[in-house]
Amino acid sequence: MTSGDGSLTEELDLFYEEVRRHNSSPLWLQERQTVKTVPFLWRYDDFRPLLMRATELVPVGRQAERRVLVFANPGLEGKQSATSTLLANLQIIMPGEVAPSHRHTASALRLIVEGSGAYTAVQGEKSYMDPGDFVTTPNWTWHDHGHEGQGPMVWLDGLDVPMVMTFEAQFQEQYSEDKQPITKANDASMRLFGAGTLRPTWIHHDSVHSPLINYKFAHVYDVLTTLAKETDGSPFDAITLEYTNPLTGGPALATIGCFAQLLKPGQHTKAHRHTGGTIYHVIEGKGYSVIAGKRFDWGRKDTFVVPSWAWHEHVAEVESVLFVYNDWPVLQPLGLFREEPYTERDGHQEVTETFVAGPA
């Protein structure tokens, strides 16, 4: 038996040096691991000289096949990502350009920033958008794009790429020509699909996403605002509407649940908190949003992050629509989702701090 407090210090030094040459580590001296995300506020306007400027120098093609700018959250060293999960990126298309045609394991949607005549080609169907526009890749889908417009084209994108590669199930590849073969008529799945309550007898889709590529915003915002004038939806989340699969009523990715948002003018929600990290994207408005006690003022095209499980509440100065997504659909049949109300100051946080964007 050991006796004095160096020498069990000592036995115990050799003893973990021991249990490191077979790559191991004892539990009982590991941290626990504390969120990382952190709130964060990405300004277009500070972005879109970036983007125009990024047009110059970096042609799109097989060099590059995505002009992108990927949304760095700073409390993620090392990792270029928005929240652990999920990427937010801005990304930029000019008239006469094409991104080449690929696909890959990762999910991922467009939300649509600024200009027209652009258009998204999946699997053998061609969607033009405009802004607001959701529009879905799903996983192991052929895609590109091409401009037949004028001026730029932006839109933000969303992909689940951090968590395909937590999974190490992270794969592409590339299409032998730019373009795939157009074999559908232009949003033949909006006439397929899109009436939602009726479902075509004829068609089989077995995928475990939606068959919409496009959820056009002139829809969702009609909907929104009729529903606006009758209720003002949740205490914490006003009047919000997923996107969902019309055949199953599930998510309209089978790893990203995504939402629209409206908050009418004066609005605060009350504060809550839930697990799993959520990008905003505001398509318009103006307002702002108490995340874990801090304030972010956000305008029309700015982008936000929430972390998993901190306190967060919107205002909304005027009639405001935001673009919400998450991870949702993996935590829920996971057990992992939960949450919770804030219950002190009236389900308001008091503010410490402001938040300043710009470059760190």
Ligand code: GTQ
The other form holds:
Amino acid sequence: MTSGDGSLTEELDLFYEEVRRHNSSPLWLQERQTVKTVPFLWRYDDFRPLLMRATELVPVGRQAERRVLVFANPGLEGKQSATSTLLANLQIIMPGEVAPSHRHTASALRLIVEGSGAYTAVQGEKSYMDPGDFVTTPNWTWHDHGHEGQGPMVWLDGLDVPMVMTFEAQFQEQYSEDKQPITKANDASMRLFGAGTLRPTWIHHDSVHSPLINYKFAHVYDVLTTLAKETDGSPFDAITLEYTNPLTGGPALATIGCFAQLLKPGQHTKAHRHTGGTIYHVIEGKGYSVIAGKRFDWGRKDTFVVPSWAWHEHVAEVESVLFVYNDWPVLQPLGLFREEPYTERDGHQEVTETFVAGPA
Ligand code: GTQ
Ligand code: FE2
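Can you switch from the form predicted on its own and show the form predicted in complex with this ligand instead?
And the full complex, kicking off with our chain again.
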């Protein structure tokens, strides 16, 4: 090597400069990616007053089609999303309001947090929503929301927007009127497909998504608690049920894996990690999760993120039901799913830090 006279470094610098001018960069100089989802938690007690203030400041209509606060993961600078592939947003709608009809290539789910009397309309079908209900809005379906009851109505929106943006496949359209025409009986899909094991043979559903709009929480909770009498489920995930497409047994939404998880009082799962950034929403209960060695205390209606490949385990202080969603349906067929149990310390991480929730 010609070290010492500096001519090699000079030549290298010139070379790098020339590569840059060619809109290229040498791979061997690239640093490890620093933008990465971090474990995080948003408390509902912090967000409810913000949502209520938003109802006074921002009317819902064609100006602001949805009154939504987006959970922005602090690890994902400028990305304004909960994980690198998924959004978790809180939406509030007040009595008499209509969130006008539109459709987009992003798929959405709703998990009802508070209130009743609001409906969502999806492709000509209306469904009234109650706390804990899981509602699907598959991509490119017309959807609008209206509130015909009393009091505020809040739900968590999960969307695959960052994923769709990565593919630059974002399209959005407004319907010509605020409300789309209702062409089906309310909850028609529930009667047609809700039985799950019995398929109506005269209906042809050519979509990669579930034909079911609303998976009622009362039913989900009944199945969870019935199973809880017989089993603790998985040592890592306790009793977890996947919301499926009744026609295929696959995920309810083609891009988002959605689950309901029951933790019994005192249940402490073993830690594991897997790819797929995951969002947890506490439907009911109280407890904490240890995520990458950090303790996150949670209660009803809180939302938290377990990043891809982060060790995590859950502890329920009382019976707890978690709604869980992630990007597994996209990861898995691409061979990108991997999973590992935590084998030390009897499967439990050492807690080295406690997360402090609330505003910065
Ligand atoms: O309710 O249609 O949180 O289109 C973000 C985008 C909700 C919705 C969101 C949306 C919606
Ligand atoms: Fe939408």
